[in-house]
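Just the one chain here, the form predicted on its own, laid out as structure tokens.
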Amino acid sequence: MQTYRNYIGGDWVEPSSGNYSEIRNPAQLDEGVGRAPLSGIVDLDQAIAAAAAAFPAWAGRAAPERGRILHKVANIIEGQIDAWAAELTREEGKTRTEARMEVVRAVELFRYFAGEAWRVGGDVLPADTPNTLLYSVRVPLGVVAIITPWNFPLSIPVWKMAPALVMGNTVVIKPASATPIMALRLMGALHEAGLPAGVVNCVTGSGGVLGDALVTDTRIKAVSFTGSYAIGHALYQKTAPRLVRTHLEMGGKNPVIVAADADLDKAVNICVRGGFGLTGQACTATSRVIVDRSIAQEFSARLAAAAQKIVVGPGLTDGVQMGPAVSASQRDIDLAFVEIASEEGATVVAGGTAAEGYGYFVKPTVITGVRRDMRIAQEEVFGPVIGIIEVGDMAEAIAVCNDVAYGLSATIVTNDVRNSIRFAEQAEAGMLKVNQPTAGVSIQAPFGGFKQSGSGMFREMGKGAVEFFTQQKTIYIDGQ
């Protein structure tokens, strides 16, 4: 089993501790993936002040120097996408499909914020006043934090490194310690495509351990944060006092509403899609199905013969279609969360079970007769877990789609171009579809929820990722 470390300043650096975790497979428990560092506070201090150090430097240099070195890193993990994709499975669980697409992502952001390197700016304004040149130009913030979760081990902390650092930022990130090795073995490549020493430093280990002393120190300028909400929540009290510019991601209860007119077909292969794919542990995953009365009970038979279809196992096997939890602890809450939702009057019919297997699985579960005063839909559960709830009419769907705390994704599928238009304006949601999964961005659009889903002020991928980690400056010059 390889032992990794630290990667602080440039070097490969033992945590202070003296101490590792173990990384398993959580589909097959007695396959070790690697020993990650279990991190200090003086770990988390040398890399902070090897990023204060750095920074001068890097923000510098011009833009699009930035930015070739993004597009080397994107050429190193471009020329072993297969041996990432199997590492990766190993680490988290998803299939090899799904890992070899979450690299390809991967690559896919660095080269589109490496071209951003080219089209940041600012603006040219008409001055008021006689022989004045007016103007505004978008600067770095300087040390930025990123903490990551473990659901997308290697695109989520891309997706945030990338912008930071072609506008200019130094970085420490702080993956998730359930799976650390993926952003540890990106700083291989990163270190490989001659990033200087210290732009990017990151530190495995406990979040209860180093999240606070990450977030409060006076070094750190901003902090991009993917997890719970609450731990975001508590996050944020704890970077307000110092007006400290805070991004957070924190999950959803995302609907799909099937209309009466849906296709019912294409309907089931949508719930899937959004529902199981990933293992369900996707903040835009599927976890609410609102459907027509008039169709409920054909929908809901075509979708619990659809789950019970799926092949659940090793991520790694051919033939697999959704791997496991990626912990017992997640297998757990998975199953809790069925149970509740029985002693509350639903009804199980598909899955609703542990899998088969030497690994976290859980068999892909759908569950009828679902109110929407229900904790299956109100709360996250973030597995394979999908429960229906019947309505009436378009207004009742919208209704309880909006009736929750989150607001990241929502779909509809329907025919009838009225209840796209009707859908698109009242639900309540950053991001909204029209038969399509609930999961699944493209990288040049915003990325981001209402309510409890984000802190609402900034929006992640696209441009909203430059202005998060950039400050415009507006300059006035006299040409007298």
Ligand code: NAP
Contents of the next structure:
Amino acid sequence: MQTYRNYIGGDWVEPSSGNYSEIRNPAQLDEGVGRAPLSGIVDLDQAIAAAAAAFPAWAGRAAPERGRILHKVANIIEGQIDAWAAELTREEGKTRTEARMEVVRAVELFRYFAGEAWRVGGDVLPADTPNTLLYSVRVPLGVVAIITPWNFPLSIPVWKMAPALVMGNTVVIKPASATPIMALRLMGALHEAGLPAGVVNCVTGSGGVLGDALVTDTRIKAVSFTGSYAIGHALYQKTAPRLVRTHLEMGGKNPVIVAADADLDKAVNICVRGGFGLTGQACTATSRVIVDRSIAQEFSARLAAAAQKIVVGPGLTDGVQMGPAVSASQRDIDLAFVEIASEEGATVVAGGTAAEGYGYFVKPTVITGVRRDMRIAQEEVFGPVIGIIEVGDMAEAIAVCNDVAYGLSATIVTNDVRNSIRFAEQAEAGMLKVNQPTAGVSIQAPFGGFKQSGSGMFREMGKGAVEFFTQQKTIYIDGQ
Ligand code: NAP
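Hand over the structure of the form predicted together with the named molecule; the form predicted on its own is what we had up.
Entire complex below, previous chain first.
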């Protein structure tokens, strides 16, 4: 099993503790994927110091020069897509196809944000006095901290890091403990592309050990976090006193509304892709289906039948359509929610148990008879579990859609433009889809959640990411 080291100041550095965690394939528990450092505060301090030292020179480079390096990183990853995808599957469990899409996404993100180096400008404004030049530019913030979850071990680090870097910031990243290997592999590509020492630093280890020290360090000028509401909410209390710019993207409880007029085959397909794709381990995964009572029985039967047909197994095995939960604890959470739903009076019509295999497999699960006040209707599961809630009309459907603490993504399946417009106007979520799965985002579009799904002030990807990782400077030059 390969032993990885922290990436600090352009070097591969042993953790001061000398300890490592062993990452195992969640679909094949006897297969080791790699050993990742269990770092301490000393390692983190070195990483922040390296990023702070590298900042002036990196910020001082012409932006297109920074963009060229990101293009090189994209080329390096693109040259090894299949190998990276296989490693991603071994580490996180998603299928080869899903992993490949994630690697391709990482390449696209590097290219997209590399391009911003040539595009981001400022404004030239009319001055109040003659012979005066009044303009504004975007400048970097300094050293930024990036904290990422385990479900997209490559693309989430990239969608934060690429805009941060191209805008001239330097980075300290702390990836999730469950999946640190892809982030460390990414460090290798950045190194090979010629990124100057210290511009990116990666320290792996427990968020409980490193988190506070990272986000409260006065050298850190911004924090970009993706993860659970509980951790994000606590983190915000730590950054607020320093007024440090903080971006939080958190959980979801994403609904699909199936209108009475919906094409049922299309609706089932949208729910299967959104709910069981990526093993339901996406912040945008479908976890509630809100269906008109007139079609509920037929729809539920078809969704249950489709769920039962999904082939569950190791993501690198041909024909497998859904991989395992990432860990024993995530599998146990998935199954505990099924039990809670049953105790509260709902009915499991597909799955609901572990699936066979030497890994953390869970069967795609469909639960009917869910009421909007049940825990299965309110709390994020983060697994392949869909609850079906019946409603009497579109007004009730939209009320149920909005009746949760989260607001990340929501879909309606309908052929009636009036339903689509009403949904677009009234649904409370940062991303709304008509006749598309709740999961799936475009890198050029703003991405982020309402309510407890996000801190809301900024958006990720597209222009929002550039805005988060820069501040505006306004310049008045009197030419008299
Ligand atoms: P998590 O437990 O909140 O962890 C996220 C990151 O925070 C990990 O790197 C974790 O480190 C770190 N962390 C833990 N304690 C910390 C502390 N005290 N201070 C600072 N950082 C700390 O989330 P997860 O289980 O990895 O990911 C699943 C969650 O992410 C779900 O809620 C999902 O909806 C959400 N998510 C949201 C989006 C989005 O864009 N909205 C995208 C993907 C996932 P350790 O791993 O070492 O604990």
